[in-house]
Every structure is written in C-alpha cells, then in structure tokens.
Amino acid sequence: MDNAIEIKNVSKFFGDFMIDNLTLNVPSGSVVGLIGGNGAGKTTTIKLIMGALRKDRGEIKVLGVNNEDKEFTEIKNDIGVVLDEAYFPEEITPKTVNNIMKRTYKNWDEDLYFGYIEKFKLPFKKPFKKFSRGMKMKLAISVALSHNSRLLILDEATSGLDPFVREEILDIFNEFTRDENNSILISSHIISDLEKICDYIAFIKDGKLIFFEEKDRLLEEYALIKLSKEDFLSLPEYAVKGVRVSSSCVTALVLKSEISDIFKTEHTTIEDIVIFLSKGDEEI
C-alpha cells in the first residue's frame, strides 16, 4: 500500500463555503502536516476522511479501503483520532476510559494506555469535567496511541499544551512513524511544530489546496530577501511569491532559482512561506 490516505477530486458544498476538488495523499510511513487559517477547511477535510461528513463527490480511501464501504468500520480499529476538542462524558475518569476502550477496540493495550496516563501525569480518578484543555488533549492522545493504530489523524492535537509537553508529544509521534507501516496526518496552527516532524506539508486556503510538497523541498525552493523599494523593482515578477512592505524596505518571498546570485537571500521557514503566500502582494 503506497498511501495511508488517498483523497481524489473530493468536493463538499456548504451554503457559503466548499471543499473544492481536493486531491491529497498521505504516503505510508510519512507525517503530513495540514496547514491553513481558521475556516480554511482543515477540520472539514478530517471529518470527510473519517466519514463524519459525507462528501458530495470524489473518492476517499483510508488504509486501502473506501471510507463509504462497510469494511471501513473495521478499519477504524487501526486509526487513532484526536480532534480539536476531546469529547468524553463529563463524569468519566481516565480509569473508566480504559474500561470503555478495551470493549471498543479489539487491539486495546491497557498497559500502554496506563503508561501514557502516568507519563502525562493525568490523575486516574479525576472527572473529565475538571480537566484543563491541555489535560483533555493528553487523555485523547493517550487513547489514540493505545490500540496499535497504523494511522493517526490529529486535528490541533498539541493545542493548549505548554512547549515542554508539546516537545514530548512530538517525540512520541516521531517514534510512532519509525515503523514504516505507520503514518500521521496532523493539522495545527503551531506551524513550528509541524516543521519539526513533517515530511510533507499541505496548505489549504478557502477550501482549495494551494500546495502539497515535501517539507525539505519547500525550504530549498523558497527564500526571503530584503531590498530597498528601488532594488525590489529589478526582481523578475515571476520570482516573487509574496511581499511585505515597511517604511525602510521590502521583504519578499522568492523562488531562489529564479533570482540572480547578486541578491543576498535569507533562510525562510514553513511559517514564512505560508504567511507570504496567504498575504500575496502588498502595494509598493
């Protein structure tokens, strides 16, 4: 199986928004970061993958199975999901979550689950309604990782966590994908987190895929350059992909291969690339 997830020409129509002919793959053994602003379509895409929303056209396969086939119910045993909000009954505790999940997932690993609960310092008997957002996310991540999943689908899974815990969780995700059969699709507003662990970046804007590219190739292709307004006008227009104007200079996102070596470029980040492509050009 070459791809853990295959999304082909998928559209979903709402009153004032649509997922527009989306084609996107998650190669097996890889981590794909899904980036986009609020309302871009990230959560909608994840819901479409999991069958929580029904697409209007196109095809979605998960772990080789069409997500509208009966077999998809069985495949869900192999998928760990963390949504942007953790949904558990208010009175439930981590201890009782274990009792429920071992009856839900055929491959539930009780020892692994309690290992994560201890690692994340979650209280066994505290009710869910008294958890902070960070604690709720850690409980959801513990569940997702404790039934021998082959695929993790994570929607803002590191949201609400302090930098030290985020780093710890990213290390766990990295460890997960050391097995070449395991894959991750992760969306996050914390783009620096995605830059640390992702092999590919998919950027969605207004329900459309702007790019899907290897992370390292993006960082090789793009650069930032700071120039006076006069010098900026000497750049070839096709090389400039985004502009920010200040009183003293112009900062531009450029394709490195399309500009002369006489220009001094600066290293860019995935966050820079996404922000500049989102902004487009400012008036010079």
Second form
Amino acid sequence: MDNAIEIKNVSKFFGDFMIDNLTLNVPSGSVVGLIGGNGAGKTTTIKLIMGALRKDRGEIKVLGVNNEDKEFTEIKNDIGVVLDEAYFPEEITPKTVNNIMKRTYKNWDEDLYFGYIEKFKLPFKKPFKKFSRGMKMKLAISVALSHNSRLLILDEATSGLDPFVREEILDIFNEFTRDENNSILISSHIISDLEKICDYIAFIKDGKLIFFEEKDRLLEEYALIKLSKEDFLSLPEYAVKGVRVSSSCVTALVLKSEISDIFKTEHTTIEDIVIFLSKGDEEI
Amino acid sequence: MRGLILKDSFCIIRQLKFVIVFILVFSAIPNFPGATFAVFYSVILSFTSMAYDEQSKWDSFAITMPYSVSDIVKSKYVFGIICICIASVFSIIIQILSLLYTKKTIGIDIFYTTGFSLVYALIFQALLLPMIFKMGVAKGRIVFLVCFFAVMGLLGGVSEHISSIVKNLYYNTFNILSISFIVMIVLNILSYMISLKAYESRNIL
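Alright, leaving the form predicted on its own aside, put up the form predicted together with the partner chain.
Expanding to the full complex; the earlier chain stays at the top.
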C-alpha cells in the first residue's frame, strides 16, 4: 500500500462553504501536516475521511479501503483519532474509558493505556467534566495510542497543551512513525509543531488545496527577501508569492530559483510561507 | 456494540438512582398504577443517554471507532430494551414485596400487568426513538413528555377499571399479550429502520 489515505476529487457542499475537488494523499510511513486558517476546511476534511460527513463527490480510501465500504468499520480498529475536542460524556472517568474501549477495539492494549494515563498524570477516577482542556486532550491521545493503530488522524491534538506536554506528545508521535508502516495526518494551528514532525505539508484555503509539498522542499524552494520599494519593483512578478509592506521596506516571499543571486535572501519557516501565501499581496 | 451499551450505562447511573426512588414512591401510592408508571418511565433512560451524547458530541467520536452507523442506532434500541426489562423485573419485585407486606394474595395478574407495561413501554420507545433521531433530544423530549403524561393521565383515570378489565379478559389476556408482543416486535423493527434512515441523513458531526 503506497498511501495510508487517498482523497480523490472530493467535494462537499454546504450553504456558504465547500470543499472543492480536493485531492490529497498521505503516503504510508509519513507525517502529513494539514495547515489552514479558521474555517479553511481542515476539520471538515478529517470528518470526510472518517465518514462522519457524507461527501457529495469523489472517493476516499483509508488504509486501502473505501470509506463507504462495510469493511471500513473493521479498518477503524487500526485508526487512532483525536478530534479538536475530546468528546467523552461528563460522567466518564479514565477508568471507565478503559472498560468501554476494551469492548470497542479488538486490539485494545490495557497496559499501554494505563501507562499513558500514568505518564500524563491523569486522575484515574475523576469524572471527565472536571478535567481541564489539556487533561481532556491527553485522555483522547491516550485512547488513540492504545489500540496499536497504524494510522493516527489528529485534529488540533496539541492545542490547549502547555509547551512541555506538547513537546512530550510530539516525541510520542515521532516514536510512532519510527515504524515505517505507521502514518499520521495532523492538523494544527501551531505550525511550529508541524514543522518539527511533518514530512509533508498540505495547505488548505477556502476548501481548496493550495499546495501539497515535502516540508524540506518547501524550505529549499522559498525564501524571504527584504528590499526597498524601488528595488522590490525590479523583482520578476512570477517569483513573488507574497508581500508584506512596512513604512521602511517590503518583505516578500519569493521562489529562490526564480530570482537573481544578487538579491540577498533569508531562510524562511513553514509558518512564514503559509502566512504569506494565505494573505497574498499587499498594496505597495 | 457492547462498548456503546456500557458507555450508556455509565452515563445514566445518576439518573438510575432517581428512577429507583421514583418507582418506590409511586409504588407506595394506593390505587395508583405505580409499577406501570415506573416501567413506562424507564423509557426516559435511553433518552437521557442520548441527551448526554448530544451534549458531549459523543456521536462525532463514536463514528471514528470501529462502529457503523447501524451499530450506533441499534445500541440505543438494545439499551432501551435492557432498561425496560430491568425496570419490569424491579417492578414485579416491588409489587410482590408490597403484597407480602399487606398480606394480600400474589396473583398472576401482577405478571400480566407488568407484561403489558413492558410491551407498551417498548411500543412507546419504538414510536419515540425515530423522532429523537430525527429532531434531536431537545424537541424529542418535549414530544416524549407530552405523550408520557397523556398516556399516564389516561391510565390514572382508568386505573380502577384496569384490574377488573384484566380479570374480565382473563381467558383472553394471554392472547392479547401475545398479539401485543408481536405488534411490538414489528413496530420496533420498522422504528429501527426509520431511525437508521434519519440518522444517516444527518451529518453526524
């Protein structure tokens, strides 16, 4: 199997928003970061993958199985999902979650789950309604990691967590992908997190895929350049992908290969690339 | 599906204590069909579990687990059946204890009355669950309460006649109960199919 997830020409129409002819693959053994602003369609894409929303058009395969086939229910044993919030009923405790999950997942690993509960210092008998957001997300992550998944689908899984815990969880995700059969699709607002663990970046805007690229290639391909307004106008238009104007200079995101070596460029980050591409050009 | 039913059970534990008190209180009221009332009231337990699901957006999470949409819908029917059956057994025990306490004879009519309550509670559930799946818990609960008090008001009004009706129909009671049982099964199958369609047509998240 080449791809853990294959999304082919998928569209979903809402009244005022649509996922527009989306094609996106998550190669097996890789980590793909899904980036986009609020309302760009990240969560909708994840819901479409898991069959929680019905697509209007296109095809989605997860771990080689069409997500509309009956077999997909069985395949979900191999998928760990963390949604943007942890959706457990209020009265549920980590202890009862174990009882529920061991009757839900065929390959539920009780010891592994208890290990995560201990590692994350979650109170075993405290009801979910008394959990902080960080604790709720830790519980959801513990569940996703405790049934020997081959694919993790994470929607804003690290938001609401402090930097130390985020680091710890990113390490766990990194550990997960050491097995070359394991893959992750992760969406996050915290782009620096994605930059740390992703092999590929998919950028979505207004329900459309703007780019899907290897992270390292993006960092090689793009650069930042700071120029006076006059010098900026000498840059070839096709090389400029985004512009930010201040009173003293123009900062532009450029394609390194398309500009002359006489221009001094600066190293850029995924966050810069996404922000510049997202905002487009400002008036000069 | 066992995981879903277990989750529902954990959710309604608090409500269950309330229902038990309810059954005890109403069973103690003379000339009031408390046991019947209790069995009917147990229908609310599956609705309560659905209210918890809606509040916590559990369905969004459940669909990411190895459950199909039909598993999720079916689990609510099975959970409802379990609650109503447990309430019926509990109701019989309370009635027997009550008769023993008042030194009255324990007759077969207890079992018939509870049997009818069980069957009609399940018919009631079959009629109401598609509404909940279609309209959500908030609107569905209003419909439930209106129907519940209408039925109970009717039963309360004719409570004195119920036992005499049962006695008069004594020879036919078993047949009526059997027919009601078959109607209940057919209605529940139809109800499940409608609920499944209603749930599938909704965007779950």
